[in-house]
Every structure is written in C-alpha cells, then in structure tokens.
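Form predicted on its own, single chain, as structure tokens, below.
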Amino acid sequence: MDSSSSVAGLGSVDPQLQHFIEVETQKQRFQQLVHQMTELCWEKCMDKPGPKLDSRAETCFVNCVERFIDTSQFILNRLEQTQKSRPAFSESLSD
C-alpha cells in the first residue's frame, strides 16, 4: 500500500506537508547511502586506526568512494532505463 492510498481516507493532503515528507525521505535515503559507503570503505581500507591517515589508506578511501558513487549512479541509470522501457509494468503495479 502506498502513502497516497493510506491518506486518501483522510481527505486531501496538504501539499506543503507532502513536500516536507518527500524532502525528509530523500534526506534519509542519502544518509543511509553515506552510512553504507562509510562502512564499506572503512572495512576495505582501514587496517588499523592510528593518529594519522597514511597515504595508502587515503588513496584507498578516495578510490572506494569514487567507485561507490560510480556504481550507485550506474544502478540508478539502469533502473531508469528499465522503467522507461517497461511503462506497462510500472502502471500495473500502481493498480
């Protein structure tokens, strides 16, 4: 059940409230993504924490973050392409 059908019985939804909820949801997704990236890259690049970040770990973190962003962007683009090529499928989900 989506949020629009659960709120339909309550009358019209305030557009400002709806916008606020959308923005907060996007913030939450972004924070989850940053958390995943941090956890993944920390596990991959940090052998033993110390007072300073050595050049090998720094390079590893930079590469890890860049690959994480590249991969996330690739997946989003692929999902968008799939959605555009199958509009009937997404419409059937909303019924």
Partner chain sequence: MEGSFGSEFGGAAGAGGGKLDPGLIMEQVKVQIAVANAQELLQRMTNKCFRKCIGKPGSALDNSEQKCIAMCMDRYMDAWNTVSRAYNSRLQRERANM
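Other form of same protein, the form predicted in complex with the partner chain, not the form predicted on its own:
FYI, this one's just the chain on its own, none of its partners or other molecules.
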C-alpha cells in the first residue's frame, strides 16, 4: 500500500499502530458486552448476594449469556428475512 496517501490528515499510518488499534477495539467490544450482560443477568440470576456465588446462580449466568447471544442472533436473522420479503420496510430501515 502507498503509505503517503493512506489516511488524510495523519500522513502515514504506522501499520503496527493500526494493528494495535484493531486489536484493542476488538477487546473493548468484548469487555463492553461483558459489562452489559453482567448487568442484565445480575437482575435475572441474583437474589440476595451470599458469601459465595452458588452453583445455581452460576448456571443461571452461563445460560443467561448463551440465551442473550441467541436472542441477538435470532433478531438479526429475522430482521434480515423481513427485509428480504418486504423491500419497502428495508428502504425505511436503511435511511
């Protein structure tokens, strides 16, 4: 790649730096979702905080994460299908 024309305003972008930013962005997305799911699942799985996380709560947290991701994928898939079968809807969505 011609480094002199890569990104306007920054001059040449250090490939090492670019890689670093990609990796950190990925890690940050992961962490952000962990924060979000912990908060959500806490509501569903936690009664009164006890002296340790019991196995019932632990199982609940694991299931909660799995079902949250399933839900997110289900919604994404269904939206995709709806868009295919109802093009008018897709136009209003993409605006």
